[in-house]
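First, one chain by itself: the form predicted alone, in C-alpha cells.
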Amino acid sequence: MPRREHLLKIGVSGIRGVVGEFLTPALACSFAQAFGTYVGGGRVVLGRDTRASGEMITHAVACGLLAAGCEVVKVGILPTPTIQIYVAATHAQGGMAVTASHNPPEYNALKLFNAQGLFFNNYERAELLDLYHQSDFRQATNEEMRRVITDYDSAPKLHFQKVLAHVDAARIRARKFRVALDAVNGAGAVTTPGFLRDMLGCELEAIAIDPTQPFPREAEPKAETLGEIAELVRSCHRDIGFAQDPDGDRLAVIDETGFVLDNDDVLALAVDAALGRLPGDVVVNLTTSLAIDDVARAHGRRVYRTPVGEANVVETMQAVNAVIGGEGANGGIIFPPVHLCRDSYTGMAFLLDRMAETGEKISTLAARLPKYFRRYGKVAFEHGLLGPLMQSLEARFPNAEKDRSDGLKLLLPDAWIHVRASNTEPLLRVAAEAKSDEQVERLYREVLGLFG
C-alpha cells in the first residue's frame, strides 16, 4: 500500500486524492466548513463533473458549507470555467468545483475559488489551510442556517455570451464547419454539443457525450488516448476535432487529417490570434514551448514564465496585465476578457474564428508555427530522494542556465529540460524540447537515464 501522502494532496488548486480511505466525505465536509468559515458565510456556488463519486462528495461539501452558515447554490454538472465565471458574475463569496480534472476516475478533488472566481493565491491558500488544520470552524446556529438553492441554466449562458463577444460568431456560423467532438462523458457532455451546434452553427459528429456513463478513455486528452476521435475526423471528413477533459478546462485539437496537434501549438495559435487583436504581453508556465516566445516576438510582445499551475499563471497575468496566457503542455488557454481561467470553449471559438477569417485549414495554420520537438513523461520517485536527483541532473549539464522556481529547468541553446514534482500525483514530471527530433530524444533519454 502506498504511503498516505501519495494519495491525498493539497496543491495550487485545492485538495485532491483517491476517493475512499483518503478523500472521504468526512474530510470533504470538514474542508468545506473551513472554506465557508474563511469566506465569511454568504453565498457559495457548488458544481461538479461526472465522476461516480461526485454526487457523494457534493452532498458532503454542501453539508460543510451549510454548517458554516453559507447559502449553497448548486449549479449541477458544469465545466470548471463555467462555474468560475458564474461565481464572479453573481457576486458570490466563493465557489467550489468537485472535480479531479484530468486525473483518473478513482480520484476526486475540491477546486476552490475566491469571490472573483479565481483559484486561491498563495496567501489565501495558506490562510485557509491554517484554519483547516486548526479545525477552528464557524458553527452556524439553528437561526443562522441557510438554504440550498439550484440554478442549472444561467451559468452556461453567461459563459458562452462572454466567449462569443470576442469572435465573429456570424462568420463562423456562415462557414458551417464540420466538427467532431469527444467530451469523454464529462462535464462538456452537458454543454459542448449545444455550444458548437447551436451557438456556432457547426455540423457536429460527437462521441462520449453521455454524462451518466464512465469515462471511455484516459481522462487527460492527449494524442495516445484520442485514437477514436482521430478516426472519426478522418472517416466523417471533419474540418476539425475537439477533445476535452472531464471538467472542460483542457482542450485537445485534431486537424482534418486526423493528426492530434501538440497542445503547445494549440496555445500558440490562440496566442497569435489574441496578440493580433489586442495589446498586452503573454504569461505561460515553465513547461510551455519556446514557440510562444517566437510568436510573441513577432508581435513585439514579452513572455513571462511561472511555475506550473493555473493559479500561478493567473497571478502573474494579473500582475503584468497580460492579454493571454496558458499552459501549453496541458491544453490550457487563459483569455482574461472572458475570464482568468483555463477555458476550452475560448480555445474552440478562437480556432474556428481563425479558420473562418483566413479560409485556411487548421493543419495549414499549425504548419506556419515555429517548429519545435517535445517529449513528456513521468516517473515514480521516493520521497527524500528528489534533492539528490536534481543535483545529478545539474551536474550532467553544468553549462546550462538554471531556473529553480519549480523543480529544475535547464536552458540550453534552442532547447530546454524541465523536471518537477507533480502538483496532483505522486510522480516526477519530465519534459524536454529542442529544434530537432534527434536532439530532444537524446536529451529526454539522458534525463530518464539519470532517474531510472
Second form
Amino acid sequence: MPRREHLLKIGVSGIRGVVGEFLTPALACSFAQAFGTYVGGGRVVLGRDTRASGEMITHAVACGLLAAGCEVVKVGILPTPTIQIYVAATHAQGGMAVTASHNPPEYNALKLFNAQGLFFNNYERAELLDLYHQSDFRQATNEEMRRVITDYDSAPKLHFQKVLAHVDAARIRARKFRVALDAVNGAGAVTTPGFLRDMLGCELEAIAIDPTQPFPREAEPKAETLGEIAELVRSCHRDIGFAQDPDGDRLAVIDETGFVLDNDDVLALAVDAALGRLPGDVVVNLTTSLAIDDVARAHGRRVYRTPVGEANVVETMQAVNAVIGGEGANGGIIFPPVHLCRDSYTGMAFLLDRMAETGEKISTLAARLPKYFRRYGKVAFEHGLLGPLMQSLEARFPNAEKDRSDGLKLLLPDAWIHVRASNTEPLLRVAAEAKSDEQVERLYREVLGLFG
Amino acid sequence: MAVAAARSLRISQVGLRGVVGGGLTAAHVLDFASAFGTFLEPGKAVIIGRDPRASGVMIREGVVAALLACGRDVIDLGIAPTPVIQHAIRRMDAAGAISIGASHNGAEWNALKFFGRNGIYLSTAEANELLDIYHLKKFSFVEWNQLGKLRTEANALDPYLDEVAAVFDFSALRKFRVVVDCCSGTSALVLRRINERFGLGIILINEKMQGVAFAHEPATNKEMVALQLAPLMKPLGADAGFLFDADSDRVAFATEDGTAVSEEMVLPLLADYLLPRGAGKLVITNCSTTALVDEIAARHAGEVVRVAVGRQAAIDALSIYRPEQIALAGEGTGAIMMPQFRFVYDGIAAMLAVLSMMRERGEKLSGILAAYPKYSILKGQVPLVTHRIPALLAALRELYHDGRASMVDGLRVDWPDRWFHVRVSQTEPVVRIICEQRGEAPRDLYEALVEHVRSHA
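Could you output the structure for the form predicted in complex with the partner chain, given that the previous block was the form predicted alone?
Entire complex below, previous chain first.
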C-alpha cells in the first residue's frame, strides 16, 4: 500500500502544512480566530516571512483575528525575532508570524506569541488547541469590530537597539569587518543588510537579498546548501559569512576560509561570550553538543537539557532564569537580555564582537573549542518503528544513562546517541556525538543497524 | 416546531447575508469566497469593494485570502458603491466581483454580493452552482506558487462617471438645488466627485462614512426620507431631495415642498420618463409593486412583466429579453436598473434620471407626481407557520376566485381597480400581505386578508 501523505499538521506546535490542498485559508483563519479568542481580543501583531503564500495566509489570519475582536497591527515582512520583540515592546496581547521557518517554500505555518512576545508553554498550547477544536470562538459584532493598522518601520529599530546594547558596537564598527551575507531572499533580506552595514559598520557583500524572489537554496542554512556563500567568502576575502533561514531566527556561520562552522560550535562561541559577560546558567536541547557543557564548566555554570523545540528550550530558560540557550544543530541562539527567542542578529553581533575583542580570526576562535564529532541522519517515519528501536538501543547499551523526555537519549562516556520523532515532519531523527570520528561513525552505524 | 425567532444568517441564491458575529462568521466568508473563486472561469482577476461597515474590514481580509488561494488576482477598490464595483468588472475585463456590504440593512448586518463577468448578479442557475460548490466545500485551491496577487485601484469613480456623463447631461442639471441624505454610506464618494468634476452643488447631509453608527437606518423608504431629508427641503429651497442606502444601489426621494414620497413611486416615475424615450417597452417588476406602473405603462404603450419578489427573479427575467426590449426594471424598494447601465441596480443613475426628467418637463417634482392618479397601498405581516402556507394560499384563491390570480410568488389576485399579494418573506419568518386600490385604501379587503392569514397561523 502506498504511503499516504499528510502534508498538514495541527497540534500543540500550531498549524503547519503545504499550501494549497492542505493548508487552506479557512484553516488559517479559524486557527487565528481561536488564537484571538485565547488571548481575549486586544491588539495582536501580525508579520510574515517572504514565502509566496505569505500574503494569502496573512489575509486569512487577519480575518480570523478581526472576527475574534482583535485589533491587528500588520508589520509586514520581518524576521520572527523582530516581530517577537515588537510584541513585547508595544504591549500587544499577542503576536503571530506567518512563516514555516526553515521548511521548504511550499510550506507555511503560524508561530504564535503571547503578550511578552514568547512562545506559549506546552500547557497553554494544549489549551489553545482544544479551543480550536471546540470551535467556540469569540465572534465580534460590528460594534466590537476593531481595525487594521500598519507599522512597517519601528520594529527593526527596536530589535537592533536591543542587540547593540549587549555588544561593544563602537569596537565592532572600528574594525570595518568584511562580511558576506546570504539572506535566502527571506525576511532578513529586508533588514539584515542595514543591520550589518549601518549599525555594525561592516563592508558587506550580500546575495539573496531580494524579498520578492523565491528561496535560491534550501531554506535550512546547513553546510550542504551554503556552497554559494562559502564561495563568496573565499573569492571576496571576507572575514566571516552569515546565512539566515527565511524568517531570520536561525543562523549559519562561514569562517574566512569558506568553511561552514558546525552550528553547535557557533552556539558554543555565543555561550562563551555570554557567560563571560553575565551571570546565569545555560539551557540547550538534548541534541546539542557536549561542547556546551565543557564551555559552561569552564565558567562554573550549569547546563539544563530539554526536548527538541525552541518553545521547550525557552520554557526551561524562563523557569531557571538562564542567561543563554539554544539548539545546537538547528543554528539558534537565545539570549534573554535581548529577548527570549532564537535570534540570528544576536548571534551575528556576538561573533563580530568576539572577533573585535580578541582580534582573532573566526576560524581561530572556533578551533579553540573542545573538539567533538557529530553525525545526524533521518529515517522515514513508520508507525511502530520508534518503540522497538528504543528497546534494542537500551539493550545494546545497558550501562548508558537514559533520558526518555524526547524519544531516547543514551549518555555514554564522552559520547551520546539520540533518536526521536520529528515534531514537524514524518521523520525519525538520529544523532550521535563522540570525541573521535571513528567512534561517532561506529555509534551511528550501530543505531542504523538496529533498523534492520 | 422550532423556527429561528430572528434569522441572523441567510445563505441562498442571493449570496451570503447575516448579522456579523451572531450569524455571519469569518468561516462563512472564507468558504463562500472560496466557492466563488472556484466557480468563476479560470484566469481573470476578481474585483472587490465594500461599504463602510466596520465588519467590512474583517470580511475583506477573508475574501482576499480565499480568492488568492484560488489563484485569483484581486483588484481592491476599497470602499466603493456597488454600482461602481459592477461597472469596473467590464472595464477591467475581470472574471467577476464581490461587493461586501449589506446595503439597506442595519450596521450590524453584512453580506457578500456576487457578480459575473457581464457585471450583473448571477443568474439563478449560476447562483445554484455557486451554492453547490459552497456546500460541497471542495474548492479549487492552487499550488503554493500559483497563488494570486492583490493590488488596489485608487480611482474607479472617474471611469464610472465617464459612462454616467455619456447618458446624462450634467451641465444642464447645475440649475437644480439638490439635497442628498447619504446615510453615512458610499454615495457621498460619488456625489462629492460629481460636484467637483461637473460643477454641481449637491448639498450632502450625513456624508461622513460611518462603520458602526449610521446616521439612521439605511433603508430607502418614506419613513427614512421623512426623518431628516424632507424637513430640510423648504428651508434650503431645494428642488429635490434624495436618500441612498449604504452601498448606493437604492434611492428614495422628497419633493421641493417637503413631502417624503413613498419608495413605491421611484419605479412609476422613471417608467414615465424612460418608456417614451427608447425602443424598450417592457417594465420588469415584482408582484408586490404598485399598479400605478401598469397604468403609466399603458399610457406609453408599454407592458409590465411581473415576477416573484427578490433580486433573483428580476435577474432571470432580464435574461429572457433582449436589452433593447426593456425600458427599465425595478422594485417598489427604490432599486432600479436601466439598460443604459447594463442592468445594474444604481441609485445614483436613478437620481440623475429623476433630475433629467424634471429638467426636460420643466416641472416641479411635486407637480409631476400630482399628475398621477392616486393609489393607496396597505402593507402588513403575520408570523409564519410554514406548513400551513399551501392551505392558506388555496383557501384565499378559492375565496377570491372572481379576481385574476397569479401564483408566481405566493398568491396575487387582481381586479380592475385593486389587487392583493400574499407571500412568504425571504428575509424574515413572516407572511407579507399587501393590497392596493386606485383611490382610497382598501381597508376592508386588507383586514379580511389579515384575518384569513391569522386563522392559518
